[in-house]
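The data below hold one chain only, encoded as structure tokens and taken in the form predicted on its own.
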Amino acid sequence: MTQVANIETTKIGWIGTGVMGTGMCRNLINAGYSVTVFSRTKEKSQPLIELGAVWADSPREVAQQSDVIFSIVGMPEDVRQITLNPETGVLAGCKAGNIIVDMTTSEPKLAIEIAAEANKREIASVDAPVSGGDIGASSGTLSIMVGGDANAVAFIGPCLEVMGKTIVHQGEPGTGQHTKMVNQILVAAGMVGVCESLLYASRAGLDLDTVLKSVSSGAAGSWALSNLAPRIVEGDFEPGFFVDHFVKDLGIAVAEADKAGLELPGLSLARDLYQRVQADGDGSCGTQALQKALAKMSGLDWPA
């Protein structure tokens, strides 16, 4: 049978303290995890501390107080950074029987590469983004994609149901990373249609509450519509996923396709109009401030 992680006897590490991480590690740290935690703010972990979280001063600290290592950061080469620096990186801290997992949205061949130098080491890799937000990343209802070694996936089990709803491995290393890419599209692709229709009501002369609760239901109904389609309505653009990283993993899907010889023309527009919004000033904002880039396309300011 195969082991799997256990509250009294597995120590977790956990590496990013943002939107989604906070909420993350949190239930970890209630579901009974022993947790030793680094962000590059420690304040922004102090939530967690007061929690019974211990601090280390590195990546490589973290590691070498933990069995099991997670980390979700920003951008590509924070995952670099944080996981291959010779010095203070992950890599640097794990022995022989650790296992790595980053549930950044990155880029599946720093995925692989990561996967590879991790087993020179006896090391599993594991490859883990989410989708939900900073909704899903609370309540512990966030879907998770996987790619890595089974073992190591069966392993780290008990610890990705605590953080989510829906788990599903994908297969070898990368493919976690692949998978969230086809959701990056497909959220890309909702939320220009949620933006739209939306600015479309208002101007209609809806009343846009009401408008939701006649289509949330049917059809057109998703999780951006059902989510994020109130806060635009109320002119709430807080982040529960930054402008910034969203634009990031258009980026990667991008290039990503054009690797495989595809045209995607709404993937390359909707990351055309995020980058419109990027420009305006909002790249710190939610994805639904879309909806503010849109309006003023049309000479219209939200809320009206």
Second form
2 protein chains.
Amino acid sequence: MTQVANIETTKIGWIGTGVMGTGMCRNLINAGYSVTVFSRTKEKSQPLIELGAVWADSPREVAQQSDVIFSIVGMPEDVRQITLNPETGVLAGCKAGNIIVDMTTSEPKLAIEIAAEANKREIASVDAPVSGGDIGASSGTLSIMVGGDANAVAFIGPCLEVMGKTIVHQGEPGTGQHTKMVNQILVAAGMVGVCESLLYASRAGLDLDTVLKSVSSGAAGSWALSNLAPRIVEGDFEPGFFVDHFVKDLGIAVAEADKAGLELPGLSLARDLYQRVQADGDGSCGTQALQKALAKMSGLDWPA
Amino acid sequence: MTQVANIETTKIGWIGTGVMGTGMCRNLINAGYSVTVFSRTKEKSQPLIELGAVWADSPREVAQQSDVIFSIVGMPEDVRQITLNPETGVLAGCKAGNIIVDMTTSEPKLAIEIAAEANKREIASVDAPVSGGDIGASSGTLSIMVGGDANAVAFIGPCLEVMGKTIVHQGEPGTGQHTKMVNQILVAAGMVGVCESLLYASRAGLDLDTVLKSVSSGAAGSWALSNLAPRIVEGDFEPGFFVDHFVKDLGIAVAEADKAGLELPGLSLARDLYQRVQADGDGSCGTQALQKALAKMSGLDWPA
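Shown: the form predicted on its own; wanted: the form predicted together with a further copy of the same chain:
All chains and molecules follow, beginning with the one already shown.
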């Protein structure tokens, strides 16, 4: 029988306290886990410290105090740095039997590389990127896509259940990240469809709210259409999920597809379009800001 | 107060008895309406004749026997022919006060042209394309996107309610067709996303059913993912909706977008890809057959 993480005895480390990380770590603290925390900018950990988390001065020091070390940071380079840096990284502070869990959306090949490094030291490595945005992070309803050794995944199950609602073990190291890429390919195509269809509808002189009544519940229906199209109609481009992060994710997906010899023209198009959104200065808007860039390509403004 | 169609007194004409038309007309007959029917191939009307529909030898003769004349045929040219042909067309047989309702997915500009011709003769014209496939047609659960004069739309409301579940009046003539184009732009982008994401997942060595558990219920979720991805995983390309019909629809959407000065690169890409599916000989498969063409572009087979 596989052991599982226990609130009494399992010490948690947490690295990265952006919007996502803060919400997820808060749920662990509220569930009763002891947490040691590190973030590049210490002030960002302050809300968690006030809830009882203990500060450490580096990822390495976090690991020295912990059994299971979670991370959710920005770019793949950041994951590499916090994990593999020989002076300050997590692995430098780990003991045999520890489990490291990176929840950043990052490169599948990096997840595989880290798992191999960790295994040399009898440490288990799990990749567990998430979907569900800041709301899912704070409410504990994320979808968590998990790759890694089955025993390690079973051990951290109780922790993941505090953070997510849909938790699926996909297979060996890297499969969590690959599954997240699948998710982002779907999201990207969906956003292109939502934005192009609304642009068409607007130009055809249709009433957009009335159009959404016709198309939302049938074969054209999607999460994006139900949740983001109404914001686009209102001209609300506030971030649920940042364009800058999405461009990073799509870049990883394009690179992986290239490496695998796959021609995915819809993905390539979506990446190009989102780079335009960035170039237009909307990188810190939500992904629905694609609507503005798309309208601009036809010489139009949005809202019209 | 607007009059509405009455089962006792409103005589229905029906033109076009393909898979969709047969299911829809059967629901009208079963509801109690008297129906006169015409189809290019008489045998296809036989099941409706057996239910009580009366055969007529041309669209014109259908109109001579009817108050409200519905049509659902193949291409815009067919709509033009059955409606406007001076010898055999519906308008040639109509009386002032009649209502003609074309439910074919066709060109918005043709719907506008027909409405103008009809109005000259004090006939109302409604465009009312549908979404929901053969299952929606036979079960009376279609989404019906309606354009045309409000009084005429109100009059035929009871008939539409027999055929559909989501019935939304979008505005003047042509707006029903424009709304259907919005629907198809969404469907096309969604299918590109579903097929590319499954190809990526397969090539990454993921278990496809397990991947779908992770991605189906969150921000990547859609009708297509829930309903067509499982068929693609099984290698089931049986038609719910024919590729040939979808290529027609996307061609209309591309032409309308061009005319409106819109650059819709996702729509253009989807049209190109679906033309490849046709060129591969899969025009009579369901739209999910895009998966095969996409795999082929990367030198792969599907199922792998």
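Positions refer to the first chain, counted from 1. From a predicted model like this one, the values you see are computed outputs, not experimental measurements. Superpose the two forms; the largest set of C-alphas matching within 1.5 Å is the rigid core.
Q184 shows a C-alpha shift below 2 Å between these two forms [criterion: core-superposed Cα displacement of 2 Å]. The Cα position of G205 differs by 2 Å or more between these two forms after fitting on the rigid core.
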